[in-house]
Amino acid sequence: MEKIQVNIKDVLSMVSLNAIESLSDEAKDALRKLQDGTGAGNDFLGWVKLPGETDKALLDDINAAAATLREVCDVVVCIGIGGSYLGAKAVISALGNSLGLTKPGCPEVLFAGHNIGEDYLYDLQQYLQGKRFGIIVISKSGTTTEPAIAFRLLKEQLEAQVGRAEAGKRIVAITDAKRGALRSLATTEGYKTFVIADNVGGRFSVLSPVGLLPIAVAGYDINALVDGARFMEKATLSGTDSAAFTYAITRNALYRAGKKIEILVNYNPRLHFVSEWWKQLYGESEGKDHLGIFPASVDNSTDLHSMGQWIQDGERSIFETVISVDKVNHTVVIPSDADNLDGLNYLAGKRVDQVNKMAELGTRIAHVDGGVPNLQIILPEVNEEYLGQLIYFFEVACGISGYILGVNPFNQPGVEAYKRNMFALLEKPGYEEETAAIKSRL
């Protein structure tokens, strides 16, 4: 296997590669923390080694839970939000057929539970009538407010197609070992269960069984997912392979020399998701005490057409992290045309994506000649080991990359201010105190 590499040749015009070697002894510190467990958040450091501690039995089983369902069920709507969705999200998008179009004879896999839009509720409950569905629930507590919602209504509407036992085959649960309102409604009524480790967060819980169930049902293989991270896990512990050391060090000087903003950026569609899940991952981890790089991402060549105005003559506050895919899946060749009334005969006899890496590397020199430095992340091709190692590349990168802008990379504590207005806003118990405050001040 191929591993991933980083190019940071476009960078040194802007940062000079003493400033950015010069992270490397913080960098190392930080790998160490994250190894031996004694930096900040080290109570959620359970996802550094475990890709290479899942074993088979748990594939297997996870593995044997998807094929039940893919053998009832032609929709499964996976109920969760943040880290408990973006991430199957991203792997299925990823994998997936470019249209949405779901893989032959495996079930359409839909989301819930990551927002609280009522028309996109009804919409969904409306075309989950009459279909064969069943429901991944994915939540530690099972009180979390958008996907507890969606799951009270998705749960009322699959056990009045099915009935109450019918259901209970049909719907997953992965949740806390012991406690929590999920696991006591799954031991009621007997749901299979999955168990989120109480030392793995929701952003870093991809390769956990919160979004390796979603992907096996989609048809995609976890195993081969899993063994791309665990290839990346024992060359970065290792010390063996610098990919993410170089990315951390180097975003982190970026970032010292008044690059405030970090826009990842692809050439192929299917990677969309990809960076909205890194831009939770960054973005939770990293901002906080009113420091941390801002994480946005745009998708080219669509977004040329858009956003690249203000990219390439905007305010100099950027730099681009570049995915470029090396081999793509398919062969598409630009015909001759005898009229040539568009003028495309010049292309004629190139592949598509030929002209793809053109844009993108007459971007990336436009780019860094408008004062915007580029790193490059090289991705062999997109399969599911090569996104697995992406994973854990940017899992690590990003411990290592919180500690040295220091940070406690993992916990969110900005996330619980906007849950506490609501909460009194709505009413809900126990937050009477909050509720006259924030009335008195409406």
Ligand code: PA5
Contents of the next structure:
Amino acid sequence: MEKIQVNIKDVLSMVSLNAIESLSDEAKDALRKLQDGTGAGNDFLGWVKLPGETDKALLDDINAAAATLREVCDVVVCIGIGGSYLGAKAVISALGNSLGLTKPGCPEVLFAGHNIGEDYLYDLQQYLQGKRFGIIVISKSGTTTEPAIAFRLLKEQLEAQVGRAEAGKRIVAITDAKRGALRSLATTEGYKTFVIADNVGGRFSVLSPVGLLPIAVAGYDINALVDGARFMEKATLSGTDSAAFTYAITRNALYRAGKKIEILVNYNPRLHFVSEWWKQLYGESEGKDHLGIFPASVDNSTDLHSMGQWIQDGERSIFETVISVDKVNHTVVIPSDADNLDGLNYLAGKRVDQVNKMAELGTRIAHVDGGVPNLQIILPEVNEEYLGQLIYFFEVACGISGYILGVNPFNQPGVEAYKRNMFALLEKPGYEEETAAIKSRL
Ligand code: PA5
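Condition change, the form predicted alone to the form predicted together with the named molecule:
Complete assembly follows, chain above in first position.
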């Protein structure tokens, strides 16, 4: 297996190699803390060695549960939010048909619980009417409101459609081993369950059952995904590969040089949700104590005709990290046309990907000329193994980067603020004081 590569040549006109390399010792220290558990948030480091520690028995159990769901369901709804949603969504979208079509022989995988849109839930319920459907409900805490609402609605619908006993066979819960409402509910109802380890935080959980079960249900090879992650884990932790290191120190050097916004760029629509997953990983890990690079993303060429103007000419507070895919999965050649009315014959015989790559290169040169440092992450192909590598690469680089920044990358205290207000406004029992306080402000 090749390794994914990081290329920093197009940042060097804006930040010196010295400035980048001066962070090497901090990065080494950060990696050591991730390995020996001496840094902040050290009770959430289970993900560091997770790929290497994931045994065949667990993968077999997940594959067997996925096979059962595939057998009895035409649609599987994955309920979860944040880290209990984005990893599976990212991998399934990256590996799947570009138009969202289901893999032959596999159920359609839909998502819920990541919003509280009444119309979204209505449309979903209508769509599921009379269909053979199942549910994977995922919540580490087991108490998150958004997925809990979606689960209550869909559980009721499933039980009404097939009866409580049969519904129980089509529901799998992924949650804490002991705590939380979802754990007690799953125990009472006798659902098949998988455990999210205490020391694996939500946004670092895609390589646990949280991501692996939905990915397997959708028909993708979770053993290869974990193999790719293991490969990167081994290479990074043994010090033989420095890609994550290079990425972490370069983005911190850019941040210190005033580049406060990082835009993750792709030229392959299938990577859209990889960017969404990455935004959560970095945003929730680093945005605290009034610090942190703001993670943004664009999908090109689409956004070259929208955000491209801002990136080329707007405030110079940004840098880009481009995920370049070496080899696409299919071949489409631009045909010659005898009349050439559209003037496109100069492209005849070229693959669409050749044109895409020139759009990518042309954009990189233009943006660098316009004062936007460009990092490049080179992914040999979009398949399970390389996605596994990429996931681990981003996770470990995030841990290193957060420690260099000086924050605890593994908590998310800021997420509680909206919840307190929402509960107070909804008059949740136990929030009486907050309710009175917030009402006095309205
Ligand atoms: O990264 C995190 O920890 C969060 O984004 C959680 O994944 C998210 O809040 C969902 O939490 P839970 O799985 O407890 O429902």
